[in-house]
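Have a look below at one chain only, the form predicted on its own, in structure tokens format.
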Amino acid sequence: MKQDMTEQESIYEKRLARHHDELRWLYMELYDNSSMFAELCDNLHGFYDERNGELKKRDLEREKHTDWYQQNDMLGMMFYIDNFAGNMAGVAKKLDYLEKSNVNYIHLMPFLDTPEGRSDGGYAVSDFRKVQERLGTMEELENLTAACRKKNINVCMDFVMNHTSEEHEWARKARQGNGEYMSRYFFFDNDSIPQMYEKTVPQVFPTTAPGNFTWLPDIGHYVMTSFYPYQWDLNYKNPRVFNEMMYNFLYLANRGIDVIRIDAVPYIWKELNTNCRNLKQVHTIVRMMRIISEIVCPGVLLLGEVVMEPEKVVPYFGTVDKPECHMLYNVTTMATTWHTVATRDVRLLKKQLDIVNGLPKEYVFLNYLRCHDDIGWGLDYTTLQSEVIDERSHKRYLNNYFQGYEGESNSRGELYNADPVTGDARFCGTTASMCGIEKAGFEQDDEAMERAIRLDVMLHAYMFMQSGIPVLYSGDEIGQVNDYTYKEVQNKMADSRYIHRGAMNWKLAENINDKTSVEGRIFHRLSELEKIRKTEKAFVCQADTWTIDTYDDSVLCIGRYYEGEKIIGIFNFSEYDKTAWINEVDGMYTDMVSGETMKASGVNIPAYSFMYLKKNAAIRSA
């Protein structure tokens, strides 16, 4: 036992020695406070000591294989705990279903304690060390993560570090006039400085929560609230805020979390006369988080929520020598995918993929068709304008298309945060509803249903072909459609995002073994693709990935190559049969779904269909 403790201490000391000087330099550059740095180091040691043996063993394994998350077996699913299975104990009972869905990475949407009705979907945390009572307890969280480890399922959670709820202990004390706690936020007794901020800081929710400050008449102060009035921005210029939030971060990591999603990363440092986005101090903080995790819990990954184009989010990966986030979201490609569905034109998507494919292979993106949030049309309008496509009119077209009003659309959904002044709006809907499954089911049109399912499956096949880790939203694996019952719930009816956050329909999920049902057809086809992805090494993140000309603007082609193996994916975004003239005449290929052998040139692709073509191995002559 004593020898084991000595060995554990040696491991910690080696990690600390490797990172101490840089961590101190960054901390002192930001805060110039040696006593607070000493306190931080003492607490890092304490959290390491508290980390259980099973987690420490996992850390050691992952230190030896730092690319463990970059393999072709990673498939994620995100869900709200209550919508998926009621509570944490319920999720533990559904792990066999997740395994059957080929999922080995689950993102548990916000589950920490929040005020009822003023939580922004769980992103207004009132206690970072308490689970919402209706969802379970910290002990049940640890039980769930332990059960997931036994099945090699990684668990991701949200760490909301930009702000707290107004009901957080710090906020309550600040509201009582306690100066120490007021300094953890941004308080002003008049509007002169808030007005200066407003001149340069964009609004996050201009229609539902305009402005960046909230007046508190009970204490006669303004407080900075970038998101909603009940979410108070933390002041990271105060080293106490950084230290305490890092202690919360490590406490949660020690509950068995594998991936910590840093919410709203670009916002966490505020500076007057700037837009308070992506400032250099943000990168200092994220780099220190990465160092802290590598000292205490190196098996834990950092996932950054940065909603920008891939080439602009790249700084959040850091550098090879000084890495920051392990993974980032591929937001723009997601939005461009739906633009492609609505226009049947792959040119902008092809350009977007070329940008991503040109980035270093160490940069891992999470790819998805939709998530818990709305879809914002943050496209490359410079390129579109060169094709005489106006930004405002195009956004209007996209929103009309996905509501089913224009462009011979079969989609169904609703707008979110529509601004009548700018004409801007975001869109909400499930993948199935956006593909036409909801409309076809309502109209009982079998032909339309088959076409909608083909589009749905094709889009997933395309997502699996991208470089990075694919993530499903719970229910998409069975084609679950929009849930309009949110309109009947008082604290949800004003937020149309709940249309695609409906409860998992376990009654429909019982149909997955019936290949004649909608659910079974989608589940079976996706499962087939997921198994192909897991068994073909060309799908690893390190593979060379590129786009190939098809000489048809509605057909996308992606190539992947790794260690002598080559796969080509062809995707028809049109409702018409097409021929892809890809001119890949370097031998014969096999369709990995049908088993048919063919040349990769002049390939016929039915409407809303796809092909995975694998190059046949060269046959040596005797």
Contents of the next structure:
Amino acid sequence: MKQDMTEQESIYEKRLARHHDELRWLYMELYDNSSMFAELCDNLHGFYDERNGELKKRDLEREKHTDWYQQNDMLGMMFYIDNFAGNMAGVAKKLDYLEKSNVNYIHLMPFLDTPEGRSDGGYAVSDFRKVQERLGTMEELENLTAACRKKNINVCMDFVMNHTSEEHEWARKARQGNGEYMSRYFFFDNDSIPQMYEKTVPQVFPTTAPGNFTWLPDIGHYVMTSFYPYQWDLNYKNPRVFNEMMYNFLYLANRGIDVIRIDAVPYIWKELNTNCRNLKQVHTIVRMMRIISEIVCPGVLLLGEVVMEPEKVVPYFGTVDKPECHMLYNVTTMATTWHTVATRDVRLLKKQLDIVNGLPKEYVFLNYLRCHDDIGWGLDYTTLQSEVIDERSHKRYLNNYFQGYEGESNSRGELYNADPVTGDARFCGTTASMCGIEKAGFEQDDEAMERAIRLDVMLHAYMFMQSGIPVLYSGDEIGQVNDYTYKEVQNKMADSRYIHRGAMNWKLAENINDKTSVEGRIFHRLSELEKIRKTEKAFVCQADTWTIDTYDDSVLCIGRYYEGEKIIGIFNFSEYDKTAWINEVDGMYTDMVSGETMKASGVNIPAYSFMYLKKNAAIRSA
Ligand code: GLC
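Starting from the form predicted on its own, produce the coordinates for the form predicted together with ligand GLC.
Below is the entire complex, every chain and molecule, led by the chain shown above.
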């Protein structure tokens, strides 16, 4: 026992020694406060001591294989606990279904305490150490993560560090006029500074929550609220805020969480006369978080939520020597994918994939077709401009297209935060509805349904081929369509993101084994691809990934190569049968779904279909 203690201690000391100087340097640069730094260090030690033996063991294994999460078996699924299984204990009962869906990474959407009706889908946290009562308890969370660990399922949770709910203890005390707590937020007794901020800071929710400040008449102050008025921005210039939030982060990590999603990270540092996004201090903080996790819980990954243009996203990986996040969302690729669906023109997507494929392989992206948030049309408009496509009218086209109003569209969905001033709007809908499954179902049109399913499956096949880790939104594996019931709920009706956050339909999920049903067809075809992905090493994150010319603007081709194995994927984004004029003359290939052997040149691809071709192993002559 004693020996174990000293061994544990020496592991900690080694990690600390490796990182202490840099951490201290960064901390002092930001806060110049050595007593607060000493307090931070004491607490890191405390959280390490508290971390349970099983987690410490896993940390050591993961430290030895730092690429553990970059393998081809990784497949994520995200869901709201209540929508998926009622509560935490319910999720534990659904682990078999997740395994059956080939999922080994689950993102539990926000589940910490949040005021009913003023929660922004849980992103307004009132207690970082308490689970919402209706979902369970911290103990149940630990039971769930332990059960997942047994099945090798990784668990991700949100760490909403930019703001707290107005009901958080700090906010309540601040509201009572307690200066110590007011200094943890941004308070102003008149509007002169808020007005100055408003000149340079864009709006996150221009329609549902305009402005970046909220007037609190009871205390005669403005408070900064970049998101909803009940989400109060934390002031990270105050070292107390940083320290306490790090303790919350480690407390949560110690509950057995594998991936911490740092919510809205670009926003966490504010400076007058700037846009308050991606400031350099944000990177100092994320780097410190990375170091802190390397010291206390190196098995835990940081996933940054950076919904920005590519040149703003990539810096959140840090450098190879001084990494920040382990993983980031591939947001521009996601938006460009839907642009491609609407235009049947893969050129912009190809360009975007080339940019991502050119990045160091240590930079791991989470790929997705959609998440719980809206799709913002953050495309490369400079390139589109050279095709005489103007940003404003193109966004209008995309929004009209996906509402089903324009073009040959079968999509269904709704606008999000349509800004009457800028004319800008984002879009909401499930993958299935955007692919035409909702419309075909409603019209009972079998032919249209088959086409819609083909598009849906092709998009997943293409996503699995991208460099990084694919993540599904729960329900997409069975083609779940939009849920319009949010319109009847008082505190949801103004937020159209709820259209694609519907409850998992377990009745429909019963059809997964019936290959004639919509659910069965999608589930079965995706499952086939997921199994291919899991068995073929060319799908690891370290593989070379590149695009191949097809000489047809609606056909995309992606190649992957790893340790002698090569796979190419061909994807037809149009409703017409096409020929991909690729000419890979390095041998024969096998269609990985049908098993047919063929040449990889002049390949016929039916409308909205795809092909995974694997290069046959060379036959060695004796
Ligand atoms: C993130 C979340 C989003 C939320 C916002 C504010 O962007 O994904 O759902 O509204 O942060 O916390």
